[in-house]
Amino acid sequence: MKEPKQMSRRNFIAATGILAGGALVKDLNAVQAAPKSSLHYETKKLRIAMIGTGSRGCDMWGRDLVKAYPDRLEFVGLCDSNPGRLEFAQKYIGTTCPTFTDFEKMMAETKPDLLIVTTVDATHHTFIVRAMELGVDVLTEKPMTVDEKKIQLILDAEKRTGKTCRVTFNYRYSPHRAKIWEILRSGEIGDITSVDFHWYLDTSHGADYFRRWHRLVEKSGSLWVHKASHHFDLLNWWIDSDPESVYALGALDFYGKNGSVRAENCRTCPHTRSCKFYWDVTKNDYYRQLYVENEKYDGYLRDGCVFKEDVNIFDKMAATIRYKNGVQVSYSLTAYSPYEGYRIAFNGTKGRLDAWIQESKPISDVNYDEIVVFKNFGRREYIQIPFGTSGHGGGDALLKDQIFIPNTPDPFKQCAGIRDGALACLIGIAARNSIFGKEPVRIADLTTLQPEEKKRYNRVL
């Protein structure tokens, strides 16, 4: 048996070329070569807009790009529906421009070169397509959108307007799942014939998505589509080909309903003392200066019970997912596991590859995620990767690179664009409304977008 081999970052990120990738921007001062692509700005940097201040605009797409790349882009725009929310992004973020509650007015005002949208995934569709009218880029935070109808008028807007949208699909940029990628590339394990995919969120990340607005299927899809949108994309890059046909099944066993007491949010509740998931939002001053001292503006609770009676998404999932070249997957989520994380493991004609990755780890001397391959009447093969320095994985940073500078080529076909974002919410929309009708669905009756036996890579800006 051979020992374990591991990498140092350095080593790894030479060995893969990890930091490579598509640029979201080519040029910022010159038309690009592809029509569908092109784009041309006046100004050195690049204008940017953004609709949504939460959490994640305030910090991953709005701090985090001021601080990282101040000589390549400038926000030009901020809106939400909260100004209280806005006057705390705009001073968090550190930029001095102006603020709407109006979206179309932001818009006209501020003519941006990108949008970027961080809303509430079932109003992502909205802003997206208006943009696009408005001869705009996009990047939204995934899911896309939620439902197909919503799927197939970003579809017919990319269509008639020639603009593009990428989908912020960080997981694909951690180098583990990059080396993944790479050695299903390599032929190691032969042709893949089957994948079994199981993910983990805890009672703490997990119960997270029941105290907010994501409870509400209407609004974020259920977690089939906002969460399990990230592991289909996974699945759709490592596979390279298209999905066929879904059926699933699925229940609320754990969280709403379920709970023998409940509340209108945690720091109403009688239950402090008792209650396992009962968490005070003020101890977090991020949180209490973005949400709590805003809640008068329009009601929104970041510390809702998990135990709500209108929770009406489902905490554990299972699907059986056929892709068109043939290649069957069984995916399961459950969302209220003693730990995070996943275990995946590829068959092929050739052997197996194995990686179980636990994302909330104990202290321990252990800086790597490791990779196993098997060969059919042969040895195995342990490979170590250091674990990634940003967030998600360690693919937060590389994403944004690959985003923001310039002529950065894309050797792991990691852009994703509509197509990769379209079908990466089909597959949970095909299982969730298999779950309501009890029986498969196939992909190609949701939309107009018909699955390939080979992945086909957009080319995004």
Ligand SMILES: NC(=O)c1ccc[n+]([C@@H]2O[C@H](COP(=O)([O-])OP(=O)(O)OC[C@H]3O[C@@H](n4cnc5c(N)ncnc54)[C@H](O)[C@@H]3O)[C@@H](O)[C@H]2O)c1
Contents of the next structure:
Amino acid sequence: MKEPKQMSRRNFIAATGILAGGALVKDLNAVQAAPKSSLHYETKKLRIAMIGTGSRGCDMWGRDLVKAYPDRLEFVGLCDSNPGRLEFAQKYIGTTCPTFTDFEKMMAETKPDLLIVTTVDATHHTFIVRAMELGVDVLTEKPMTVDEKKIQLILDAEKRTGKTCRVTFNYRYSPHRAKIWEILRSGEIGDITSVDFHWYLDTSHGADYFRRWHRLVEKSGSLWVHKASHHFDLLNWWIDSDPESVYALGALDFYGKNGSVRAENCRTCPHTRSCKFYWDVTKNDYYRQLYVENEKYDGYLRDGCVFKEDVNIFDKMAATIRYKNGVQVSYSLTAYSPYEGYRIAFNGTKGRLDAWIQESKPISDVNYDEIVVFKNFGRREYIQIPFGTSGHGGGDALLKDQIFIPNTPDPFKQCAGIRDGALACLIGIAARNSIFGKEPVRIADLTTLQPEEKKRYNRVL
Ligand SMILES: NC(=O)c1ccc[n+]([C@@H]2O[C@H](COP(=O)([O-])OP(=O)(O)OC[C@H]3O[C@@H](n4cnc5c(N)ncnc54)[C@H](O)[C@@H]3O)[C@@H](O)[C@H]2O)c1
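Go ahead and give the structure of the form predicted together with the named molecule, now that the form predicted alone is out.
All chains and molecules follow, beginning with the one already shown.
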């Protein structure tokens, strides 16, 4: 076999057609008009109500929307169970709209066009279902919900009401992930046969999940659902098929019960000098105003101890996923890594696509992410994608534009609806069930949603 000729990184742009903007897209039959949306109006602004005025509600879906689209939308109501956080959010977002601690009252009095759901994960379904029953479209943060019964409630409500729900899978929108989708669809590596996907959360970001409500499976569905549903959605979208079965293992080896010392939270801890995870939440002015000053209303501690005994989620997880089209995936998630990022490789009948993405701290001073395409018996090609400038690898701003700017095309099929939201959660739920049942779990056995060999692009807002 001939040694593959290696291509220098400097020469790759000239040599490969892959980078040439939309060159591949014409072959993909993917350039399509934006889905017809009920969200856009010729003459009036979109009237938005939001439930959950925590961090994500205040920034991404609050202040950022008001700043970016002043002529297209307005907030007509904000709701949260914590009245102090609600008051702070109203000022922070920059709206004078009324505030509510009662969701039904907000919906009745404000009659919004769109409800944005940014509450704790395990509560999403209540607001999604009720808004659809009231004839209101919904946009929800991921994960759409946390268990199979709640997914079924949402599927039933969609059928009953004819309304829909957009799930904000911002990870699909980062330019390097869109480039991976484009390369896979181009046939460069042939048919995908298997995927190796390993995600690492570091001892800063990863640890933060164990400080917050996320550490409780009853609130977050565990990292299998809260975090990994992002990754599973990417897999479903990249592989272009639905998951069929999942076998998984998981354990809590580092946080929670594994610590040698612990306290309720960092501010009351006697071990601040020795604990590597000591964090002073009051040094962050935003967090102080959002959380610390409103503890008196609900007792929620943003700086909970990562070694609390009540942590009941896993911090190391591994799953084998089989797709309807025969692709098999080897996935893992580690929440106590020294660095943050992921490695992914797609094996195909004609070659292999590899990427190693370091997320929080760049590996070196480069300002791009790299994808390497290896051709069987051929040469390798390096594709470099400049870092995005907005949050989540540049994905957040692109996602918002696609939702709120009318007729934005969807060439990479990034819009996600209830079916996508359900399938992403279902892999995590199946993994959780598989650990307890010690056997593979079939996705088709969890809800009425039946996996298909070719991914179905469903109706979205
Ligand atoms: N896509 C992403 O990258 C991304 C990033 C961060 C968070 N999120 C998602 O956004 C959502 C919010 O996360 P966050 O970080 O803002 O959390 P947070 O704790 O800062 O905010 C949650 C808010 O919901 C409120 N709340 C909880 N239950 C409620 C109820 N029953 N009724 C009314 N209000 C209720 C809380 O008081 C709080 O203000 C979560 O679903 C999370 O998964 C997504």
